[in-house]
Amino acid sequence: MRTGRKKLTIPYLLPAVSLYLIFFVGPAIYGLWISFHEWSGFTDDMKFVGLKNYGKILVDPIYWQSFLNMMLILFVGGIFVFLIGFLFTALMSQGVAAKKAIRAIIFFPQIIAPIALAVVWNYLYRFDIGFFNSILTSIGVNPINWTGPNNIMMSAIISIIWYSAGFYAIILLAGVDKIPNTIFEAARVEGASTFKIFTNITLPLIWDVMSIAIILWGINAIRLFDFLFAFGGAEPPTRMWNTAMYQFILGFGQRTPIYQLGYSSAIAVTMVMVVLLFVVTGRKLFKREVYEL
């Protein structure tokens, strides 16, 4: 029987398997190859030169900075968005009204373009007539040029927070939606309290789809390019450059190509390690009893 199983499961599998094998896999092996050479990208042959690009990444303070940049991102923006996403999962679960509505609205920036929301916020921001310093100004504040070199960072964070809370909420809030009503009617019957039911009722129950949840934020901070690139203009300012975009640039420049292939691509292999490490630690870290409905 589990033989007859066997002979029916490997040809569905198998065009599945080969793909993933052949545009995933397969580059991932190729480009940590190229990291080992020098090269433009363009030419037939690839100078080897070992460890030579891995060795450049200690010493490059574009790189550092890009790392930290890429820290902040996964770190202070995730504890803004899990904090926005457990309040929306705390509210939700107490019975609110109108919760498919409510969920359409903080879902929303989600089917938007990246590209089209970094534009819209770096409108926003705008130092002369952008909406929040005409709220400062309004109220006799002096504006604040925020995307300028010393705050360009902190307003993306900013932004990001923004369109990614509602994504994750949704996910909680999906965790939220397997546990039975009538659990929460017990808690408040016993008179327990919003936050009692929350801490010891709620957040134990989804568990595992939190753990979930932020080791997903992990990757796509880790990863995220496309609003960060475009929220910076035409030129982004090095400042604000996280490690995918750095590894962008040094691979194919801004208006000026560079075309360092070999060391893009050393860049890129340590965002994998990165990647790795945090989805190991997370699942160790967030190993626990999983609850039983």
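In this text, rigid core is short for the largest set of C-alphas that superpose within 1.5 Å between two forms. Everything numeric here is computed off the predicted structure, so don't read it as measured data. Residue numbers count along the first chain shown, from 1. First, how it differs from the form predicted together with the partner chain.
With a cut-off of 2 Å and the rigid core superposed, Leu14 has a Cα displacement that reaches or exceeds the cut-off between these two forms.
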The other form holds:
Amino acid sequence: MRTGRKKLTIPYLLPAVSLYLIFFVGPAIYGLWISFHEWSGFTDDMKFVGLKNYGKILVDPIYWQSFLNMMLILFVGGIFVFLIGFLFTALMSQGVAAKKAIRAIIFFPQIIAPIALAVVWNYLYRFDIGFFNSILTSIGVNPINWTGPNNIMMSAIISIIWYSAGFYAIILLAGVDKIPNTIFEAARVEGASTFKIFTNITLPLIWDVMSIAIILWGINAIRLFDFLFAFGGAEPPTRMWNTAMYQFILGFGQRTPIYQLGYSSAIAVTMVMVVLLFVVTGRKLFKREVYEL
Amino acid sequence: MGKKISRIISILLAAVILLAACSSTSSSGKTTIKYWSMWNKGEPQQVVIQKIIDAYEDANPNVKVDVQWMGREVMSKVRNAALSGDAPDLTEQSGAEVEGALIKNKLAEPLNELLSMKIPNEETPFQDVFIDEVLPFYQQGEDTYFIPYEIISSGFHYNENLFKEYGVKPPATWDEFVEVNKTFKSKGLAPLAQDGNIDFYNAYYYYWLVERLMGPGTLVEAAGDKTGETWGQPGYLEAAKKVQELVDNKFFADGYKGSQYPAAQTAWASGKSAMVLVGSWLSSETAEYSSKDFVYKAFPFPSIEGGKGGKDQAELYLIGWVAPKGADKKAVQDFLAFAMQKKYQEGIVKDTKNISTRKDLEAPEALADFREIVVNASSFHKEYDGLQAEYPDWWKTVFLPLDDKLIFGEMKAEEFINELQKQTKDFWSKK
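Given the form predicted alone above, what does the protein look like in the form predicted together with the partner chain?
Full complex below, order starting with the chain above.
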């Protein structure tokens, strides 16, 4: 019987494994192979250059600027996304009325295409007739150049936080829902404050959900592309490129026929490394005994 | 049972093979031109080209033009298709992109026979219908790869009525230009509109100043100098100082550094600023925002006293067709000869409001000045001196970020030149 089952395992696994190998593992290995070459992607003429592309990354100021932007989104954006997420979690675990309505509202930005959101935010940030500057000028404050060279990245991050916070709050709230209400009620009867309930009950009991949410945020923040690309306008300025955008522009040129597929692939490999590093470190940091309910 | 199933499968297979054979027979004898266009469905140019295709198919029932409206990123798609041996027979983009992506990679077919072909219903040789110098502009040696049908050029756009209202005439020299700016500023109108988030719009100022001061080819020369020393020549610094002069005098409209396209140009069209330096596409882009008394006019970038590049020198930014490697050249050339007929190219002028490359077609009223600049030019240079095609990565990762800093006032002229010298040298040392 067991031998029969074993015989069946391979045929059952084969379709899924082959699809995974062909469409995920294969291209990834090919991408790694391309990263050791100089190649425009237009001809068969691939020149093997070994680790030259990786050496170039080390001294490429645009790469490091884009890396910094990626880190800003990951950490600055991440801190605020989860602060807002926790705020919602703390409030909701207090038995707020119209829970479902609040959840739906905070989730709304997620159902709109990031490109449409980017266009809307650009209008809100406009210097002359933008929403924020209209408010500022109406109270006698000088308008701010939100999308000016010094502010554009922070403005983009504010928008990213706005549309991401709801999604991660919903994940955290799903974790809170698992916690029986009786625990909160007992704590309240004992006189525990909202903060104490959050830190001593909610947080430990949603620890596994939170760690998954943080890792998910990390992966999404590192590979973030669509919103930022659209937010940058017709030709996003270099100062707001993150690594994913830099990789795309080098590989596919956009309006400038750059086409450095080899170098672009090397940058993509570094992004994979950052994702791996984040996931492995995250999992180690968040490893903790899970409380059974 | 097993035999029955295998018999059914055999019959089905045979039917599929027969059907496949039938379909190839029905299509045999009919030539298909696979055409990937840079226009999106609904754009005026798409409508004009679709009309040409319909007329061509009617006139040639044995030819089908299989067109796909790919949008501006068409070259990336052509590249991927070329790698798998499935490139289209015909595609289009700006000359710089076509040159950088296809011609320089030897991935385009020369269309030399087309030049002497007669244009249907006109009996004129193909090459004779073009404005002088336009057709051979992207020629490589004896070979012609690129067939332009739309001309774009850059210069200062203004509203003639607004200039009259402020008692200002289009300036011919840099000094006059600065004075005009001062006049507008003193009267409370922002002299220059600028959508600062588009780096290649910002680059117009420095590029044109170098063209006027040092002549065409000098930007490419400096960019290609692996030592970076060429940037040390005084003309490059003088051009940067003139950009700085505009910044220091606050001639650009408030908020220009963060202006997201098309905010500044629409504000200009509604009379909130006086001039804008950009391509000739501006009038069609802003037409719906301008008032009824708005009279579109343009003047070329002012000349500079003692400069080597005069106002008789024009920029040519061409949009046109190219046949990627492996294309059905005969079919493509036949189609292009048909497409260049006057009655179809009129659509470029009337419907798309652009300048046609045909010499017997006038420009739309708003672009008449631009056409005059091009037709009367004694010589031409490529947009941005050809840097986009020649050194695209240097252009994008070295020049444009530094130029942004110069025009945003984050960097003084001397620092800009020093950084260009240093970063150009670094750039080439990594190659």
